[in-house]
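Shown here is one chain on its own, the form predicted alone, set out as structure tokens.
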Amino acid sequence: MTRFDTYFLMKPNDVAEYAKTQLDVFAPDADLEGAEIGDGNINFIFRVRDRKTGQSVIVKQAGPTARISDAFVLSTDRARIEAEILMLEARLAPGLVPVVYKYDAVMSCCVMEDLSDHEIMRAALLKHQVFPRFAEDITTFMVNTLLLTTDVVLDHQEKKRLSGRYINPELCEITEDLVYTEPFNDYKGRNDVFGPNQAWVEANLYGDAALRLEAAKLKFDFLTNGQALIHGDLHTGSIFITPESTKVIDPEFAFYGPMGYDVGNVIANLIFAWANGDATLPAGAERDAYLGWIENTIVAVVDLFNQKFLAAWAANARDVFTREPGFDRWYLDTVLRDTAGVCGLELCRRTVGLAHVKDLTSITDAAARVRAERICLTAAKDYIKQRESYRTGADFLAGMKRAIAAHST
């Protein structure tokens, strides 16, 4: 019997603990310390690093609450789902997630590859730094993770089974209130809205009423549409990245749902990032150079996906009706239909609700901000109330573009 034998939140001189008598990863001289290190709003985050050799791992632990607030109440079932669906995607998307080394039912915490020779991209996009490789990355991740967990690959029992074992109720809750509902209506009273923009939000967005009904349409979409297992939380902050390598982290929202959800959010983060450059370089080549990457990589990452989308149907696809003419062509543009729409909602979310993004936030002139958060919210309504048209990348620039223009100075 250990301490370890009954769940409890972990300080960071347990953590060191726990690796040094639960984990056969580390030397047992190793001279271990423990640091929390997380910053985002659900979990808890720790490194175990050997001052001797300086091995580390990252330990990640599930509370009974969300960090960002004591009212979001849930399940520590959370950390199975995650550790099991980095190992399943390890299996589709080799090389592009972390290497999980162990799951602890008892504990809720799973264990996995230290990334700290990466970088966080949205911390790197603050920097205004590119990555070549990303849209390439970014594509193979999304088409192998999520159309291969679909029936159109999958036995319809095992993917019954699957949507069985990752149902995750309590985290597809924060989903719908946060990014489907309280962006347009701020009915719980939790919007967090800069003050020079309120007047623009309480016009523009809760008084829309055609914009609130395109958002009960893909909120019930949402909660109704099993298509493939999504990773749920797919943005520039669940990404460590340099400029040869690409990982994609924290899938505790994955549940079946959209794939669209996933292709969106990617997206509409690569905007946030647009909306800092253009906020805050001043005019000249590393601005240019920086923006034009930005909007490229938009497109790369909607036709790409694409192209990877219609070969890996062809190469996988197994039900008989899959091979109808035009079938695969009508059920991508479902897919770019719903990736229009929640590129629009994340939008929205990010700008005036709960959970903020630094892209944003970090502006500090005041006008500056005004306008980035407008642009972010304009493009946002034109996706959602437009998503039928959006089919390629240069639709989706378009949009953004349009967005642009509507309050240039």
Ligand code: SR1
Given for the second form:
Amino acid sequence: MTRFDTYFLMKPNDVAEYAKTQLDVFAPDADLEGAEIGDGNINFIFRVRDRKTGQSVIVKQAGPTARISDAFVLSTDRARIEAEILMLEARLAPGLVPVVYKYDAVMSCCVMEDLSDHEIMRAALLKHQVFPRFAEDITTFMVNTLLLTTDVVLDHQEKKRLSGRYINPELCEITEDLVYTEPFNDYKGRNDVFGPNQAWVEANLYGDAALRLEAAKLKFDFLTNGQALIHGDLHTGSIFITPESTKVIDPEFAFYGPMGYDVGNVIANLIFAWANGDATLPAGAERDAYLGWIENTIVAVVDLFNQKFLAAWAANARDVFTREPGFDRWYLDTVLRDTAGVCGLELCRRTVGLAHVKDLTSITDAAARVRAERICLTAAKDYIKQRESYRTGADFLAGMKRAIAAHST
Ligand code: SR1
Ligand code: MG
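Could you output the structure for the form predicted in complex with this ligand, given that the previous block was the form predicted alone?
Starting with the chain above, the whole complex follows.
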């Protein structure tokens, strides 16, 4: 018997002892120290390090509620989902996720590779760094983890079994509320709108009945379209990066949902990075290079996703109907429509909802933040309402440019 035979929420010292007694990763004479390093919304993240060798691992533990608020009561089973999904993603997209060393069902924790030679992408983007490999890596990750878990490729019985294994009702409910509902009506009173934009948001989001109707349609798609085993929270805070390497983390929101949820999140969070650079970088070469890289990356993410998706379809599709001429293109167009819609939803919810992004909140000049937020929200409305018309990288960039033009003097 050990004290880790019964679940409790660990502190840094507990995690060091846990690593010493429950893992076979460190040498017997290792001198371990634990530290809480995460500031995420949902779970507790610790690094355990051997003072003698510098060797380290990450221990991520799920508590009975979300780390940011006890109002979100969540099953600790999300630790199992995260560990299993990371292992599945490692097979589908090798090299693009951290290595999982152990999942502990009693302590509801997952032990994984320490990626501290990487940086969280949002933090790096706030320093206006560029990552030339990103579009290649993230589109490989998305096409492989998404298309290869659909009915297009998987045996349909196997897909249904996976769907049952990753139902994830509580975390889906967070998304249903925070992404799909509250940004458009604040019906729970939890939105957090930047003061100088309050009246604009009331008029242009809550007051736009056509927008609310489209958000409602997208919400019911999220609730019912069990298309692929999606990551479910694929923003730039869920990506560790260096110029040579991309690692996707944090798939605790994974479930069978619409593929466009992941692709739309990636594009929206690149737009937030653009909005931050636009608001904070002075005129000059650094600004032009950074904003130009983001714009090219948005285009490349959509176009590489399209190319790789069709190539992966040709190589892997197995249902007899997937060979009907034109079905692949029709299917991809539905994914792109959903991508545009979700891109718009993510832009709205991170601007006016409960969970913000530093890209916007760190803009200290009030007028610049007002403009940045309105660019994001104006683009969002077009992505949501006109989502059928978004097909290519150029389409997505043009939507963003129209919003910029609408808020330029
Ligand atoms: C209560 S959780 C708020 C947000 O944090 C997570 O990272 C998800 O994006 C969620 O919507
Ligand atoms: Mg996360």
